[in-house]
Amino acid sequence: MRSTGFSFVAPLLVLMVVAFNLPILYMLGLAFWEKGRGFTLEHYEGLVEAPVYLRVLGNTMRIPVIATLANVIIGYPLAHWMRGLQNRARLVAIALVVLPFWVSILVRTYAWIVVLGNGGLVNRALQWLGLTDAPVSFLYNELGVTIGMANVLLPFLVLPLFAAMIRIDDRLMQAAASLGASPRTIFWKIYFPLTLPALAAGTLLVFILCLGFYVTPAILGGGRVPMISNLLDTLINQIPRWEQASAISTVLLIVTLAIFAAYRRLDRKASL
Amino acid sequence: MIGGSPWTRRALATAGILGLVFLTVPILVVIPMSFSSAKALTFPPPGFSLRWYDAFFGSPQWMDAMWTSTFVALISSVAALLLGGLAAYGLRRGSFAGRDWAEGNFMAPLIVPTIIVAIALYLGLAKIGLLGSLVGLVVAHTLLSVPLVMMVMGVAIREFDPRIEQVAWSLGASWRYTVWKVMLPNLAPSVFAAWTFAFIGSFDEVIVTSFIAGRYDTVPKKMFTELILEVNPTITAVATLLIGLTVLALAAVTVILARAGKLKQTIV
C-alpha cells in the first residue's frame, strides 16, 4: 500500500505524542515506582487496604449509576417527544438541548445552588404546596450531586438517541398498525427495540463521563461527597502523594477505556 | 407517528416539556439573578441593578483573568484548527500505516477523563519545569480542542468531493491556488464552526487549567475557586456574560452553516 497523507498528520502527531501520550505514560510508570527501590506494587496495595479509598470508590460507582438511570428516565421520553414534533417546534427543542451542551459546566452547576438551596425555588415551592415544613436539604449531599450531574450530562444522551429515533421509518409502525397491533405492542415490539442500541450506547457514554466528574461533586457536594476526581485533586494538590494518585488514575483509565470499547461496539450497531 | 391515546400523547408531551425545563432551568435562573440588587442569592431578585456587572468590570483580578482566558483561547483554538485541520485532511484523503491509531489518539482527549489528562500534564509539566507557564497552558488547551476540530473538519472534508480538487490540479492550478481559491471557500463555514467550538471549549475549560495554570487565573478557574470558597453574586454576572457569548457564537455558527446548507451534517 502506498503511503499518502502522512505529512499532513505528522505535526499534530508530534504534539499529541509529546504533550499527551508521554505524560500519560509517565503517570502510568510513576504508579509502579518507589524512590530508591525501583519497581513496586505497593501503591496498588495501598488502594485496596485504605477504607477511605473504598468509600470514595463506592461514591464513584453509585452516583453515576443513579445519575445515568435518571438520564434515561428523563431523556428517553424527551427524545421520543422531540421526534414527533413538527419542524419549527422540533428545531426549538433541538436548540434548547444543544445550548446547555455548550454553556460552561460551572454556570450550569452554580445555578443549582440558587434553585436547590434552603431558600431556593424548589424548597419554596415545596413549602408553598404544603409538602414540607422544614426546607429539604438538596445541596452538599449526594442528592444534589446526582441532580447536577444528571443535568450536565442529559444532552449527551438525548442528542444521539434523538438522532437514532428520527432514522426509524414511520412506515414500520404503520405496517404493524394495519396488521392490527395495538399502540403498546408497536412501541415495545418494534419502536423500542430499534432504539435500544442507541440507548445502550448513550447510557454507557453518560456513565463514562460521570466516572471522571470533578466540578459538580466539588461544588454541589461541598466536599462531603468525594468522588475519584476529588480524591485525586487532594492527592496531587494538598497532600502530595503523586505515586498514589498515579495508581488511582491508572485504574480509572483502564475502567474508562474498557467501558469505551463496549460503547464503540454498541455505537457501531446503533448507526447501522 | 405512533398513535396512542390522547392521554398517552399528553403524558408524553408533559414529560418532554419537563425534560426541557430541567435542562434549561439553570440557564434561565442565572440571567435574572445577575441583575439583582440584593447581596444574597434570592430568586426572584428584589430589584434591578447592574452592581454585579460593575463589580466584575471594576475588578482588576477578573479583568486579568478575562485577558488570560481570551489570550489562551485565541492561540490554542487557532493552533488546534491549523494542526487539526491539516491532520483531518491527511486522515480523510490519505492512507498510511497506523491511520486508525492516529485518529483514535487525536480523539482520545474527549474520552479519557479530563482529571487524568490534568494529572498527567501536571506531572509531566512539573518534570520539565513548565508547570504554571502560559506555554504549558496553551499546549494543554490545544490538545483538548483537537477532538472538537477533528469532528467538524473530518465530516466537512469527507463530504467535499475530492474530484473538485483533482479538477483544479489537472487544470494546472498551483497547490496554493487550489487551497485558497477552491478548498477554503468551500470549507469556510466548517472552519468557522470548528474554530468557534475550539474557542468556546478553551474559554470554558476548568479542570486542566486549575491543575496546571499556577498563578495564572482564567475566568473559569477564578469562578471555580470562588464557588468553592463562598457564593458571591459577581459570579452570576460572569455566568450571564458567558451564556451570552455562547449564544452569540452558536447563533453565528448556525446561521453560517445553514446558509451553506451544512447544518445537518455538522450537528447530527
Second form
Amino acid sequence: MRSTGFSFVAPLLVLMVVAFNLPILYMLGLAFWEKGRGFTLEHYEGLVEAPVYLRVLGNTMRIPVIATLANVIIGYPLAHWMRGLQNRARLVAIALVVLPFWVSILVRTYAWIVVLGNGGLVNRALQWLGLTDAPVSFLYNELGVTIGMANVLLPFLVLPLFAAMIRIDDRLMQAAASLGASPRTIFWKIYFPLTLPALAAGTLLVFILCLGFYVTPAILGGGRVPMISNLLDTLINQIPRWEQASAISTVLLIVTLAIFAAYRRLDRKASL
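Take the protein just shown as the form predicted in complex with the partner chain and give its structure as the form predicted alone.
Below you will find a single chain and nothing else.
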C-alpha cells in the first residue's frame, strides 16, 4: 500500500523538484560562481561596495514596513467593524473587500494615477477646498508607492483577521463584563490576545508580499523609487548581469527566511 501511495505522489514530487527546487538551487549557485574562476564572493562584495544596491535594499525594507503598518492600522479596525455587522451587511462588506481580487493589479495601480495625479480627484478636491494652492506630489515618490502597495495588500490582512474575529465567542466578553471588567480591559485582555495570532500571520504575509512587488513601484514610483524586483528586471533583461541578480535574490531570500523563522520562534514561545 505504501509503494502504491508513493507512486501517486512521485510525479508531483518530481514536478516540484524540477520546476521549483532546481531553478532555486541554480539561482543560488550563480551568486557563488564565476566562469573561469570557480567559487567566488565577488558578487556579494559588489553589493556592499556599490551605493545603488544598498539604496535599493533600503527601499525594499523601508517601504514594505510602512505599507504593512498602514495595513495594520486600517485593516484591524475594519475587520473588527465587519464582525459587528448583521448578516446581510456583513456579506456586503466581505464582497467589497474581496472585490479587488477580481480586478487586475495593473488596472488598480493605474487607477491611483487618476486619483492621486496632479489633476486627479484628490488634488482637485484639496484645491477646491482651498487647502492647497498647487497640486500635492502624491505620485512618483515613496508616498505613492506605499499607498498603492497598502491598497493592493489590504484584503490579505483583513480576511484572515475577520475569520479569526468571528470565531471568538461573545460569551467570553459578556462573562468578563459581568465580573466588572471595563470595555478597554475586555479588549486588551481578552479580545486582542485572541486575534493576535491572526494579526501576526497576516502582517507577516503582507510584509513578505511587499518585498517582491514589481508593478506598483514601477508605475507609481515612475522609476524614482527602485526596489529589488525592479533592479532584478534591469540586471536580467537590460544589462544583463545574472550573477549580480542572483546575489541580490539570495540576500532577499535569506532576509525573508530569517523573518519567517523569527515569527515561528515567537509564535512557539507564545504558545507555551
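Bear in mind the structure is a predicted one, so any value in this text is a computation, not a measurement. Numbering follows the first chain given and starts at 1. Under this definition, the rigid core comprises the largest set of C-alpha atoms superposing within 1.5 Å between the forms.
Core superposition places the C-alpha of Ile259 2.8 Å apart between the two forms.
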